[in-house]
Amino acid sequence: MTTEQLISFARGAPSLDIVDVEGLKAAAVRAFEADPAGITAYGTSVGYPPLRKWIADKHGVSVDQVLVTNGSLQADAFLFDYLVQSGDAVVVERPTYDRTLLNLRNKGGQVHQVTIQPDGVDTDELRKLLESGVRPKLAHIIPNYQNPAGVTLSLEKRRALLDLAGEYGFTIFEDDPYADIRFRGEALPSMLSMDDKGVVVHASSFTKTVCPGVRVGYLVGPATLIAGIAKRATNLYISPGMVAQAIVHEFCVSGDIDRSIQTVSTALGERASLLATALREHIPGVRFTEPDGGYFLWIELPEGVSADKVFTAAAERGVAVVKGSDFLLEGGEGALRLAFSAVTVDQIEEGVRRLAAAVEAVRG
């Protein structure tokens, strides 16, 4: 392989060898044959109903509380301008997802960062921020396999996130499109499906599990909320795209969508393991929490070692990765997230050699 062809650990999409394109060609086939008049129409700016409905049985709540939207970063933008005006106090991971960061400060939210531990969020530290005044209107939660750093959340920390939701009067706005790319371990229960208080809204995608190019995503949460939220969608673009929409039900409804997320699964588990394994044979001293689902490994270098060099000497090298800094408000100067998701397992020990060898310049 040569230096010139990049290996990329930045994207956080899955690479085209794990994407159904043959079940998507079919369901798109299905989708024109079985509702040309729904897919062809403006629709609704709540999704096209019967994905909608699949949505709803899934999570076990009426379908009035499910709007479907253009990727869950649309989902992510439409709650935040629900309830964020500028002033607010808002509650995130530490480090968390960098568009969630850029969205919050955009709409003038004074954003709180409260620190990731292995079983994910400090939730005493939340508490103590809560005890001295803090009233966030809402806490961004990525609960399964966190970007950037790859953890879980532990089920009595999603038990103690609810019972602080419920005791300080904010919303848990759980994050979670990785849940279902899951390697090892059990699946923890959802917040949303914990949540007797009316205190969660739950964001999830079919950009992980089916591809990122049908941008489907879609929010649950208190049907007040959803119907507030899907007035504002209709005068945005009066509805979504039916036809993206109706493909991701077709591939659902056929049973393609549980194949797609074993294919995705699969392959991610293989090479998440090959990267921890690499890492460790070829950079003595770098830490991480090996993820047990997912698309990202999150790693510090070894003392003294300045991410900002290496992200520069590492493109020099051919490969590209994401900065721990890109991530926090501060901090993260010795950090670096990497994306296993796209790159094949013949490029992962290469990549790792050029990492490897792009540390070592930095530390020379």
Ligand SMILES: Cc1ncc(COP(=O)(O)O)c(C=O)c1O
The other form holds:
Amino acid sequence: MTTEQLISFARGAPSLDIVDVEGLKAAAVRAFEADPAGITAYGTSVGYPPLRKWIADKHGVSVDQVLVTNGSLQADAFLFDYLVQSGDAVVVERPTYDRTLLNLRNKGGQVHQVTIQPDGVDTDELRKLLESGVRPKLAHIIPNYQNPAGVTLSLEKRRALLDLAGEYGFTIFEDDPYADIRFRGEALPSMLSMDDKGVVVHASSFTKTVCPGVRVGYLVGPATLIAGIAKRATNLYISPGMVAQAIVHEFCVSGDIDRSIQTVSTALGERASLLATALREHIPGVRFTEPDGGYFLWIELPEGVSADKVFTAAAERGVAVVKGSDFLLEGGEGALRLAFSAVTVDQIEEGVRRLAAAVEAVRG
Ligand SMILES: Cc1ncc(COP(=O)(O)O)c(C=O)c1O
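We have the form predicted alone; now please give the form predicted in complex with the ligand.
Every chain and every other molecule in the complex is listed next, the one we just looked at coming first.
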């Protein structure tokens, strides 16, 4: 093991220098001053009412369509518990967020992975799957700056997915924590905002725009579904953490959130660009699609190089990456996910040099 400082391309979380700690401290003081009774009580399972309202306004929906949770992973878990029974078919992207795969498999879901292309999930492949008789309960889609592939679902494909969901009667689960972290191009409308059939349930989070430690995420969907999930949430934990939600609410209404999004997007845009340049320079034969936003870059290693072996060789050289195979039911042996969110600018070049040395060592 190296004595050098570990450089982590593994963590999908913002580095401390881009978290607005002072803004959060001030928001906490304002939250306790503004509503001491509200935030020190249990509260309600649908979340801190003023934050629930803020989220409803952001998405142009009514408040009874919003449930605020302890992070969006909990929103995912609630939805899976509510909709998916053991043996049900579900569609996810290939590759997809590893915890989604794990949670759906733990629920006993029959998971079908549909290929991701540079403009998002392959909707022709999905149509063929549906035509073959598979009837999924839901399709889990990460539309913007996908984790782990970094790609964005095109407008055309958003429309195609909505049509397929209407035609075949499944829920689109739009898992969208990265939407606001855009450093290039135009924002595309969410499928939630395009949906006129009530087939979309949307989740998002303050993890990637504020910080993960607040553990505040949310679900937006049809009011009946939200009410059903809220009932289960009451039985599970009475209510989510009101203090954290009130802090996030103050952070949002003061406009600090907009500055935070700007800070994170600018920093990550710079890091992504430096990472891409360093990869091209130091690892000949590596292939990737440069993301327009988000936290991740997915690389295909040069032909014949094992990602498993590179993972170990990289760890020995003090650089952490995630194996591509973690995001697939099978395959991915030649791919790695690199997060550029937790590394600072001065670590990127050195991190890629170490990774390049690991690739060389594996190539022999
Ligand atoms: C696609 C996706 N969904 C959900 C989550 C969970 O985020 P949270 O911290 O809001 O629970 C992540 C975190 O990396 C993610 O990438």
